[in-house]
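Next comes just one chain, in structure tokens: the form predicted alone.
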Amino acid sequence: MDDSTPPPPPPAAAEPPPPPTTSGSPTDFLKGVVGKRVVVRLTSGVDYRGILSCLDGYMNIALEQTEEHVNGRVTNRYGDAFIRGNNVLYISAAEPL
């Protein structure tokens, strides 16, 4: 054997991935979810589950294929449903984007 081959280098360790960006801003967030299947929970604890159409500034909604949820509990189906904007607690999307 040859003293003079230095030995190989430890394995190096894995570093973890970074973590995911979470910066986007509401806007961002509102125009990727347009055209995808949402939650969105009224002041009054009622929640409508469906595709999320449309909105305004104002944060009116359109909804397709629309449910309503009570108590977690359906109890309407709607094709399509109109909400105003000063009822909306929040909106969520409904499936990982």
Partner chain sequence: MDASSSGIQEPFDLIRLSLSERVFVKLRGDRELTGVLHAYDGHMNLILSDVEETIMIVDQVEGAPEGHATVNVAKRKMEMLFVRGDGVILVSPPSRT
Second form
Amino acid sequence: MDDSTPPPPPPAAAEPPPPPTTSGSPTDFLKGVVGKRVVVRLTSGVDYRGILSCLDGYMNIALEQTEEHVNGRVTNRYGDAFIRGNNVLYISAAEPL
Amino acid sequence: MLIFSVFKTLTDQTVSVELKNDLSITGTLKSVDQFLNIRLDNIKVQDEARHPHMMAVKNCFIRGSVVRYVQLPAEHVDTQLLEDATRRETAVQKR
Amino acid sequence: MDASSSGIQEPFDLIRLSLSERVFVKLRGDRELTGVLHAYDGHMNLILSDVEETIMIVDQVEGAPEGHATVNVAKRKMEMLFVRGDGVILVSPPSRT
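Now that we've seen the form predicted alone, could you pull up the form predicted in complex with the partner chain?
Next comes the full complex, this chain leading.
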């Protein structure tokens, strides 16, 4: 595809005192990115860049200040956006955690 | 469950069901179940020329999962009631 | 999980706060809707009134480079509409700024 951000890191191996978010389980990752800038890629290839307000167990996602990117171009902006979880391919942190 | 109830209140009303394959069928809503499967009577297919095989069909059962839209008779939908019922249902779901 | 600003704890809160408001809905099959939201459930089945549907019909021009397709748009209006949740990609409430 294009050169945007990579998918979330795989869960790191057991490490006695897990430093917050940089390693650990997928759940730890998700907890760590709430409130941060993220890229949400859908299975259709469309990207949404915004601030992750919250998410649930279905990967339904609420984003703020969202930009929709199609083929690297901004195609829409939303103040708030709810994304239905079944469309989500990955969530990627777009700033250091 | 809420949407199921809404459809139940609309039985014997005329609705238009648009399927994911773009076929649109108008008919009398005879029944609906929890999967939102729908039974229609006295059906009429929009754009019959494109779907000649449907001309002789008078009633049908539509599997809920193939539905894209259902156009509802607005005069039989109480929007205030719907909003209140939706708020109530989401309040219950929040343990 | 604390919301960053607007007191949203789960994605569906975003939708609940949009009841009786005009929302934008992006659907599978290059379709978009705007309409007033009256009901929804956990599948994102929706009931909207005063709906305008926009269907994007992309005509890939023969021999034209990628991304140089002409987009035709078809619009239609519907008074009261049930939308099956499995087709929903994104719902955006009116901007509350």
